[in-house]
Structure formats: C-alpha cells, structure tokens
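Form predicted on its own, single chain, as structure tokens, below.
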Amino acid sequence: MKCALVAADGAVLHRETRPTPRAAGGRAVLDALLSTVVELGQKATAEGHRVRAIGVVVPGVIDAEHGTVGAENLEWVGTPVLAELQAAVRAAGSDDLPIVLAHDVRAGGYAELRHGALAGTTNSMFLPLGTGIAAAMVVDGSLVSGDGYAGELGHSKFIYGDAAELCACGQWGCLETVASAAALARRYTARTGRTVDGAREVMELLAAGDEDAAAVWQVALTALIDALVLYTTLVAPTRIAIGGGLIGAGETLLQPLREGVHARITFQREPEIVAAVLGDEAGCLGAARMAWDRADEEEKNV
C-alpha cells in the first residue's frame, strides 16, 4: 500500500509504504487499509493539519453505487469497502470528511493526465504493466468508468488454442496470462524449472541473452501489440503511456510496441507510445487530487 498526506497544491507532505497481508485474506487486507487511513488521518492532525477529504484506490470492480468491490487478488467480493471506511472515520471522531473510493489505475491515469504524460491529451490511455493489467481509458477529454467495469484490458483474450493459460479471472488467454509482470516471472519459472525474482530478473536475463527469456518475452511483446492495435482501432489515442514495473525495462519495451504497433495499423491514426512519468506512486498522487476534487465541489456547494 502507498500512502501519503497531499497538499491542496499537489506537495507530498509525508509518504509512506504499508505491506497488504493478502496471506492472511480479505478482511486482514480491509482491516489493514482501514487502519492505514485513521492512521494517516491521526498524523496530519498531530502535525497541525487538517485533513479536507479521503481518498482510496483499489484494484479490482468498483460499484460506485453502493461502494462495493470484487477483486480477485485482494479476496474481495462485493466487500463494502466505502461503507467500512466511513464507520472507521466516524469512529475515529471525522464523520463529516468526504472518502472517494476509486480504481487504482484510472486514478493513476488521472495524475498522469493532469501533471503527467497524458497532459494536454483529450484521446489518451495509461496502461500499467505490474501485477495485473489494467487501462485508465481518457476519450473525448473525460476519463472512462464504465460504472466501475472499464478499461480491463489485460481480461481480453489474445492467445488461444493449447498456448492458452487459466486467468485469475476465469476464462483461457487472457493477456494477463502472458504480459503482466507477474506472468513474466510465472512463465519463466513454468519453462526452465528456475525461480526467479520476479520480471526484473527475467529482462536481466533477457539482456544477457538467455533464449528462454527471449522466448517468454516475445510471447508477451506479441500479445501487447495485439491489445494496443485493438485499442487504437476502436478508442483512436493520440498517445499511450506505459506504467508499471515493466516500465523499468525502458526502451527493450518500448521500442518492440512503436514498431510492432506502425507495422500493423494502416489506416488508424498512429498513437505515440511513452513511458508513463510518476512511477508507483500515480495511483496515489490521483487518489490524492480525487479527493481533493471532491473536498473542492462539496465546498463550492455548501
């Protein structure tokens, strides 16, 4: 989990990492992001601020209707996340702050579009490559929710036949499968017999030239053009910005989608593809100007 206390200007006036016990099951993760937030909360008020609105971001699919989550990897379904922070801020004597509970990565394509890569864009897409794959999707200059469905890009099918592998999700081939970071790691391990720590260990040893993860990689390299030629055709972004821990492999990855992504389109208009620029904590940094928006609106309506 990354935290922070914001300013209204966008400072970053204390940050912090917590681990998520996802060992230990869903309600130890809830507990854990609600204790995080009184936490936080109990901080700025120790060090003489006041603390306007909150805001969550998670993985997963949001109903923003009745504050719910279903997310696969954290053990939630339909868990009412809103309704558990609002009794835990209550409970700690702020009943009247405003929370935004959001996704994490449409809040992260949110920071990117406001101070980061996607600034100035209105047709744009912030794709971060980690342990999932998800889109933040901005068209015709608003960021796309979908009623909290949109923009899960990485549950689309792109491999088939025996190549195919069972999805968290539940269906076969999903890009997820073969493209996240973690799948990376997962794959190699599958094809060689060795553990490796992680997707960053396996781009060391496709830069060593080791031919197994050369293998792994093109598979996913394959299947990412396929998901941004398919984006482009039907969403026509003037630029995409590629996040997440695959982003450390810079231009070994961004290179092979330019060209893999020019050769294939003909008559779509060309995005350019880029490096997102707020690294791990964009998710963060836009769950921090969400609520800060809200604080801002309830404001001007009182």
Second form
Protein chains: 2
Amino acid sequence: MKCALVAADGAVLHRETRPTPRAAGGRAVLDALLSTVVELGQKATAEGHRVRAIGVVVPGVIDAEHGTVGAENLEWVGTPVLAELQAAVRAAGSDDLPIVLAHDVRAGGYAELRHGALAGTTNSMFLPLGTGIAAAMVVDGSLVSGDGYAGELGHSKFIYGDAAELCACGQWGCLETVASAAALARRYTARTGRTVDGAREVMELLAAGDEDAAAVWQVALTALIDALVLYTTLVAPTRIAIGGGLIGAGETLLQPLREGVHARITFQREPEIVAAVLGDEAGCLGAARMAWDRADEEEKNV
Amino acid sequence: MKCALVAADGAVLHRETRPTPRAAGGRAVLDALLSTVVELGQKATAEGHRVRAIGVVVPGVIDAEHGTVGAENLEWVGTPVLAELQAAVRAAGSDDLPIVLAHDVRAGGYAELRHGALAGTTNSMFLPLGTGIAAAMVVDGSLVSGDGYAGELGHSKFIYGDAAELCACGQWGCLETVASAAALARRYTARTGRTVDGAREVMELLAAGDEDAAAVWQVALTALIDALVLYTTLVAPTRIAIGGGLIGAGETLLQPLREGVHARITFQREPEIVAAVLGDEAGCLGAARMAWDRADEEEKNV
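Rather than the form predicted on its own that you just supplied, could I have the structure of the form predicted in complex with a further copy of the same chain?
Below is the whole assembly, all chains and molecules, this chain first.
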C-alpha cells in the first residue's frame, strides 16, 4: 500500500509503503487499511497539520452509492469499506472527515489530468500497462466512472482466432493476455521454456536481439495498436498517456505505438501518445487530489 | 431531409420530408437546408405559432466551436452551416434565434434518452444499424460529444485476418463492412451473384431457410456481439437500444445479440438489449428536443 500525507498544493509531506496482508484474507487487508489511515492521521496531527480529508483508492469495483467494494485480488466482496473507514476514524477520536473512495487507475488518471501528462485535455486516456491493464477515460472534460465499471480496456478482445488465450477474467483474447507486463514474461517463458525476471528481462532480451523476445513484443504491440485505434475511433482522445511498468521501455514502446496508430487511422483525430509522468505514485497522488477537491467542495457548500 | 415543427411538449405539429439534392453538390444541399428552415419558420408563423429555436442535425463531423461541418456524403468540407443558417434566418426577417447544430445519430440518441428507449438511464447506447453504423453514447448521465468525433463504433475493427474487407473509410475490418443494412445486401450479392432488394430481402431469405443468407447474417451477428461486448466492457452501459433499418428484424436480431452478450461477459454488468422506439424520426425529434432545451436554457440565463 502506497500512502502519503499531501498538502493542499500537492506537496508530499510524507510518504511510506506498507505491506498488503493478502495471504491473511480480506478482513486482514481491510484492518491494515484502517490502521494505516488512523496512524497516518495521528502522524499528521502530531506534526502540527490538520487533516482535511481522506482519499482511499482500491483496485476493484466501487459501488459509489453504498460505499462498498468488490476486489478479487483483496478477497473483498461487497465489503463496506467506506462505513468501516468512517467508523475507524470516529473511534480514533477524529471529527467526521470527507472520505473519498475511488478506483486506483481512475485516481491515477485524475492525478495525470490535474497535474500530469493529461493536463489541459478534455478528451484523453491514461493507460497503465502493469500486472494488469485498465484505462482511466477522460470524456468531454470529466473522468468517466460508469458506476465504477468503466475503463476495462485490458479485458477487451483484440486477439481473434486460434491465437486467443483464456484470460484470468474468464474471457478469451483480452488485451491483458498479451500486452501486460505480466503477460510479456509469461508468454516469453511459455515460448522458450526459460523463466525470466518479469517484463524487464524480456525488454533486455529484446534489446539484445533475442528473436523470441521480439516475437512476444510484436504481438503485444499489435494488440496495443488495435486497442488505441479502437479507443480513438470510439471516444476521440487528443492525448493518450501510457503508464505502468512497461513505460520503462520508453520510446521502444511509444514510437511503434505512434507509428502504428498513425498508419491505421483515416478519418479519426490523431491523438498524441506520450508517457505518463507521475509513475507508480499516480494512484496515491490522485487519491489525495480527489480528497482535497472534496474538502474544498464541502467547504464551499457550508 | 426529415423536417418537423415540434411543440414544447414534444407534440409534432407538422412533419414533412424533402429531397436532399446530393447530385447537385454541397452548395445545393446547403441551400436546400436553408430554404427548408426559412419556409418551415414561415409556415409556423402563418399558423399562429412562435418559433423559439431551430435544431439542425447532419450526418457529419461538427466543429462546435466554429459551427462548421464536414460531411463526405453531402460534399461539405468545413462548411459554415451555423453562420449560413443565422444569415438566412436574419435575411428572412426573423429575430435571432437559438440554433442548435448536432450529429444525426447523437440527436437520435438524445431523443431516445429523453423520450424513448433509453429514458431513465445514465450509461447507455443508441446504435442504429442502417446504411452505416454509428453510436450515440450516454456516459455518466451525458450524451458524449468528443468534440464531435465520438461514437464511431461502425468504423471500429471487429473482423480480423483474411476475412477483413476494406471499408469506405479506408480502414479494414470495420463493423460496418459486415453488419450494416447495406453490408448485408452487398455481402449476399458478393457471395451468390444474385442482386437483392436491400437487407430486407436478405432477412426474408433468411426466414425462408436460405443458407447463404444465414451465413451472411451469422457474420453480422458475431461482429455485433463482439462490438456490444467491447462497448459494455469499456463504457458499462445498463441499456443498449438498437435502431436503424435492421431493427425491422426484431427478435430475430435482438435475441441472438442478448444470448451472445450474455454468454461472453464474465465480470461485466450485463446491459439490457432492446429495440429503439422512435424509428427514423429519432434524429428529427432529437433536433427539436435539443433546440427546445437550448431555448429554455437561454431563457433561464436572461
């Protein structure tokens, strides 16, 4: 869990990383989240700050109406995260505070939109390519929610025919099965029998001229180009910011994506394709930004 | 050109259809539009009504900032439709009126959203399957514009490999190449050498057990299911309303789409798949609704 105390101007006063006790089950993960929030609040107070709002982002589907979260990775099913957070903050003796609960990729997109690679855009996309793939969509000036369900470009089908593999989500041929960092490593190993140290090693092999790495990479690029062209056709972004672990590849990734999209589109508006700039802090910073915006909003309404 | 005089409550006081002089070129089409607007205004006045606003929808890309339209079918390239309409209305002696310029499919979607099959939804899609295919997207409660570019699901790729055909848009394997009404007829003829009277005859042949019609139909259904699943995964609609000429097929079209989407999705929220209800008047009624809404808005701001 990436955690931070963030000032109104976005300055990070304190950052820390805590383990997520996944193996101990969903209740343990929730307890770890609650104590993190309470302890960070106490730390802020001890250092003379006033906590104005709390932002929590999770890799799951958020039911905004009920404040509940479904997150397969965390063993959360309809878990009442918002109510538990409110109770924990109250039990710790704090005043009621605005608490924002958001999706991690959407929060990252919000941070990129407000302070990062998507600043100034009204139609754009943040697409982190990490263990998984999901999109934060900015449409007509707003970050899309779709009641918490939108943006699952990683679970859209771009591999057809016999090449389509079964995805962890139960569908076949998802973008994530070939173009996530995890997929690159897995597919290289499946092809060669050699285990590799993640996508990073596949990229090193690619740079060294390894033909199997090149083949695995080409499949990922082709599917990504298909996905970017489709997104461009449907939602008309002016800028697409690629993030996640794979953006470590830099221009090796971006240049063929730009060329591929440019070659494929005809009547569509061509998007800039750039690197996201906030790195793996984007979700955490987005949570803070959302919390500050909520605090400002509530102040205005008082 | 479908034209109407529509009251504030949506009642259609007068409707008429006028020819679009396409063969005479873009200027002639524009002149026909201008005289239609002026003459309908005069008719309304003569019948004792006060015209409050004008809504014009076109099958093209609208630059909202400049009021210009690009529409291949009409030979319009950056054509200043809004300024020409304003000048024509002024020359006819009318007061300055709010004029709304919108995309035909998006206007149809707006009508379905306000008074039709999408009423009450906040995330949904109107997908007319006619000569062409485009989507009106409702996301987080608003009709998506994407600066006039969004919604081109018909020009998204769902046919891969050797089966992909060149689309009129210059791309390969677009949904429109297999699933539009025009494509059904064209593909049946290409397969059999027999000319048919549009998609309607292909549907009749299908009902009569014609195997070639069944094959052409199956390709269309498969691509449509791919498109609906992808849209559902990316934008999370709760309802999808199918319109256009092909919805004449009714349950022959809807039932396999429902079954196909149901069988394919896993974690996604399943959308209702229904028939649009406003038929080929949707665009015209949507234009009127948008015009009334603009008039109400301007009145509020005075």
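Quick caveat: nothing in here was measured; it's all calculated off a predicted structure. The term rigid core refers to the most C-alpha atoms you can superpose between the two forms while keeping them within 1.5 Å. Numbering follows the first chain given and starts at 1.
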*Determine, after fitting the two forms on their core, whether E84 shows a C-alpha shift of 2 Å or more between the two forms.*
yes
*asked:* Would G279 count as moving between the two forms, using a Cα shift of 2 angstroms or more after superposing the core as the test?
replied: no
